[in-house]
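Encoded as structure tokens, the following chain is the form predicted alone, with no partner shown.
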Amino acid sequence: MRYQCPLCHQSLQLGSQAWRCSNNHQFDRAKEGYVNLMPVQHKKSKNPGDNQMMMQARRQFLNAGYYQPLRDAVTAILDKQLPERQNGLSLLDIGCGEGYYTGFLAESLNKNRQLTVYGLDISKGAIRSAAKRYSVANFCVASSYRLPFGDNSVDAILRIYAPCEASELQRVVSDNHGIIVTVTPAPHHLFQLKELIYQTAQPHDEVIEAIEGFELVEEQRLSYPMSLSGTQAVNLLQMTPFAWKASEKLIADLAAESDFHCETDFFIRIYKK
């Protein structure tokens, strides 16, 4: 699988430092290793994405392993789907942020089969993070929405809470059972937090996403209970949208917390083409 440009949509090649199209349009390799695909005019702000805050903070939390249950159930489902001792296989996590699944992914899965793994995000500050810590995968700054990737030409997709255009999805994975797994939340995910927030906290719906030209084939939900010292609370909360609505005072009760109890529920469902 090879990147695709942005502009043109012709496939790009790797010479010494750059990326190029036959059309000569060009983007250079960072010195860290990623490749930056998002031209500026599809850009909706001068620095899309998490800040250097939010991105703190999900390292922090990450590292700690909280989410490793996670983590490791989708490598597991990945690695039942992928057929194995097969070569040139190719997964694209998007919205991986600083590469804490993608890298584990790229480690784990090539033990039964030669597969290529690529990290997608709109955020440089993660991407060159994630090129810095993960060289097992691949990674480049672009939009979910505007996948930098020929037709049919990836084998499986990761999405954890990603958005993206479901006619991007149906133009990239392969026609030859290619499949998405998806991550979203499930109606008591982080509830304790959510009831800091609100004053009357709504479960998350139980809605199954549609995708068009892909069949909902296996749906498993995960969860599980965290005890969080008031510093991985706050941490938790700057990776959550609630974190646009939580006052000052809110934050510094949290972070005060000693042993701050918080509820997972996920679900992880598989589509195939």
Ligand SMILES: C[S@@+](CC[C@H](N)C(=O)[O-])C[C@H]1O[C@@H](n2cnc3c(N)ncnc32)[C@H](O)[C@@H]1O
The other form holds:
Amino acid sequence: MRYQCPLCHQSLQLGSQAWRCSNNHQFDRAKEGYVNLMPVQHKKSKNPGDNQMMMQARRQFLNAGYYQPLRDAVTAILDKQLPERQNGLSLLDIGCGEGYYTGFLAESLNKNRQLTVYGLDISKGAIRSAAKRYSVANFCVASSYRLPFGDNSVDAILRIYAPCEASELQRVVSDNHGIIVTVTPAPHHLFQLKELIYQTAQPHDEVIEAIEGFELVEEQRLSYPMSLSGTQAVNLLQMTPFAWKASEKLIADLAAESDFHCETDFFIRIYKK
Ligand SMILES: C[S@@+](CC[C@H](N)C(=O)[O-])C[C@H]1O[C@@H](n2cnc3c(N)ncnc32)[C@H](O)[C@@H]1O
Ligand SMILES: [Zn+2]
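Next up, the form predicted together with this ligand. The previous block was the form predicted alone.
Every chain and every other molecule in the complex is listed next, the one we just looked at coming first.
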């Protein structure tokens, strides 16, 4: 698995400080080690993706370990699915944010095999933080709608709440036992937070997403309660789309809570090509 030039699709080679294709398109390696493979002409806004405030809120919340059960469940699934004692395997975390899962996977999954882990996100701020903290993984700024990787080159994709295009997944995932692991909200996910925002909060629906070209082979549901300080409850709110709907008063009231109870409820699904 190699980076591909977003302009001409030739593979990129790392020179002293930049990635370059045979047509001499060049992409600098940032001092934190990541590469920005998102040319301006592919951008729909100046700073796409999660903003710094959302990124910081997510980092503080994840650092405190509230989603560690999810991280461990995803790691166990990938450890079981990826072949052992094999070299040259690759994993791509799409919409990796500030790299919480990516960094841990790169450390854990390399014990039984030789695996290169990539994290991709459209938010440059998130990728900069990810690369600064987790030198074990390779990070790039790119869109999940134009993956900067060659056809049939990725052994496994992880997608935790990130948008994507089935045709791109189909193109890059290996024909040889390639898999996708997705995490999506199950009916009661963050229901107590939702109840603060909506008069009559509705549970998430249970529709199983079909990904064209892939077959769903396994589904797990992971649910557990969390007990949050006011600060962490506000962090959780700010890392979700609920943040756009919350009034200043609601945020202040939440911050004043000392023990906010909130459920998590995730579907983890495995798809095979
Ligand atoms: C809800 S966050 C999840 C982040 C991370 N997977 C986690 O669970 O901590 C979704 C992420 O997808 C990114 N994102 C949104 N649109 C994207 C796109 N078109 N391509 C790549 N990433 C995108 C956002 O910047 C954000 O970091
Ligand atoms: Zn090129």
